[in-house]
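One chain comes next, on its own, written out as structure tokens in the form predicted on its own.
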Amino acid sequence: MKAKVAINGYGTIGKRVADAVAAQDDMEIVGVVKTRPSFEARIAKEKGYDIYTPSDENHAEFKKSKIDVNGTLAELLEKTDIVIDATPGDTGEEYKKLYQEHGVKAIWQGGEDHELTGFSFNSEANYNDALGRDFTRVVSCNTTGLVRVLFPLDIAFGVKKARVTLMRRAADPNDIKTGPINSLIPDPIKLPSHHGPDVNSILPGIDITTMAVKTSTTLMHLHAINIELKKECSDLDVLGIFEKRPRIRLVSSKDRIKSTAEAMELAKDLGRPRGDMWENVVWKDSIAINKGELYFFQAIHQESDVVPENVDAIRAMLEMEKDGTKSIKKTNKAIGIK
């Protein structure tokens, strides 16, 4: 039996999420939920996805569009074993009372805080305490991205502390109303960013602060990452670290990748859908060791990198696979990570 699988939110998350659960042979997506008709709605149903909305108010203005909708969300939740809530933060609350009322697990994305859920997911750091749980918090992409990065350098090294500048895209490139034109946002002004609890919500042991800066392009995140190692290693103790994790794609300069505009272009080069990059990018020719502390860049494609670990949360809640291990290879193998 396929796990039966419900998208609330069929946007930038949401539709890539459906399309890497579709891609799994475990997996099923039975319903995609849209609060208004779009040409995302009009492609979902071309892949063969069942359109539902959240009540039956939206269903006159898909009738107008000539849209076929198979019903509302109550009426999806019936025939789902779990869903994937990519609906915009702060709805969380609303829709959790609505999945324990059908007696549905539920993840959320990292617009939600911590507490709703009381359990993060990364896929590396603690898949195994997923198993099983009812509800969910896939962290956001700057987390997950950090995450995937520090967890496998404690295990190796210790990490002493974590200094963190993340340099933000000020929107997703389909984003029309918002984001600076011609400027740098402090963002927020006041130190230190959400960034660094939002990393101690699944490594709780690790020192981290950070600091964010919110600037003028759509395609990537950009963190300039110091940690300081319990134990001593070098640049190169580091990269055979990076070398082995499943969801770190390293580049080089040397290669003409120099920049994120650049490592969205590889993306493309390797035929991934949307072009989207769903490993961190980090700079192997930036990997140093300074005055005995580690430095190297990275880049985060905000739109896809969460999307992997989505699909491992379904597993470890609905109890598939018992071994992260052996879903991470899965899932990277049915959506394209090599």
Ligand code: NAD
The other form holds:
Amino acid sequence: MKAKVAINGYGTIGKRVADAVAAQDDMEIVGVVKTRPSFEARIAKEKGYDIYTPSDENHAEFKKSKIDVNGTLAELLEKTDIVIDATPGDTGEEYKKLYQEHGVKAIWQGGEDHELTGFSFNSEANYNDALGRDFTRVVSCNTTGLVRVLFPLDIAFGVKKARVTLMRRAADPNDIKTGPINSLIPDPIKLPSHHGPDVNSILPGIDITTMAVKTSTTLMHLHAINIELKKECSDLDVLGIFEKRPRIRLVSSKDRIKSTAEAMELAKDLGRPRGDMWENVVWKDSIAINKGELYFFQAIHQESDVVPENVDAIRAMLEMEKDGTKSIKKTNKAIGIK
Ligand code: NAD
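Alternative state: the form predicted in complex with the ligand, after the form predicted on its own:
Whole complex next, starting from this chain.
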């Protein structure tokens, strides 16, 4: 029997997770929750997803737009094993009680605090700890990207300390309200930024400090990473570690990928849905050991890197697969990560 998955919050993350879940042979989408009628709601219908709303109050608007609604979130939860809450940050916590009342497991996103679930998830770092859990938070796009590189480096060489500067995209491409359109904003001004402590919600032993700058781009985040390792190693050793990780895509400037724009073009040329790049894009020719410390650049596609992690979190929480490596392989194969 397939796991029955609901999506509450069908926006940037929710609609991508819905498609990734639908692509798996061991889970299915039982419904998606929309607050308002929109082109996204129409396309969701065309894809065969049933539409639900947070309450009856939203139905009139959908009726006017001639989009059929199947019921309310509470009704949807009655036929759901697990809900992906991809509502905007700090909104999802309002729903916790409702999920509990319906005995439905829930996965929130990085916009919620770790304390909401008491457990934060990354497929490679702590799959086993998610087995059977009722509530989990898949960490943010930046934190997911950082954990994906820090975790294997820590296992191989030991991370003594990590110092990271994040150049953050200002807004997602569909967001017409958020700026800046011509500025660089230290964000937050008061350092360090929250990203380091967020990494520690999964990897508590890592000494990491982060600072972030909001930049006028919508495409991707760019991380400039400096790590002091406990064991001596070469750039080739580091490359060897990254080559083995299933969600790191190594690129090279020699291949004319010199920017986030070209990294996104690569995703489109690969035929990825919505031009998504689920993997960390690490420039292999940026990997350098200088005075005993490791340096490299990576780009993170904020709209999509957490998507496969949500799929694995479902498998772990419903104990459909006890082995994280097998789940990662299955998820990757179904969506097309080679
Ligand atoms: P979004 O604004 O694109 O989508 C949120 C969706 O939820 C929208 O469709 C909105 O209409 C709907 N919604 C709003 N209020 C609702 C409510 N009360 N009940 C049900 N639905 C409601 O947001 P997003 O970018 O997809 O972010 C969702 C979560 O994922 C946040 O926690 C965010 O921090 C996290 N996240 C976002 C990104 C990113 O870059 N976009 C990356 C990683 C994690």
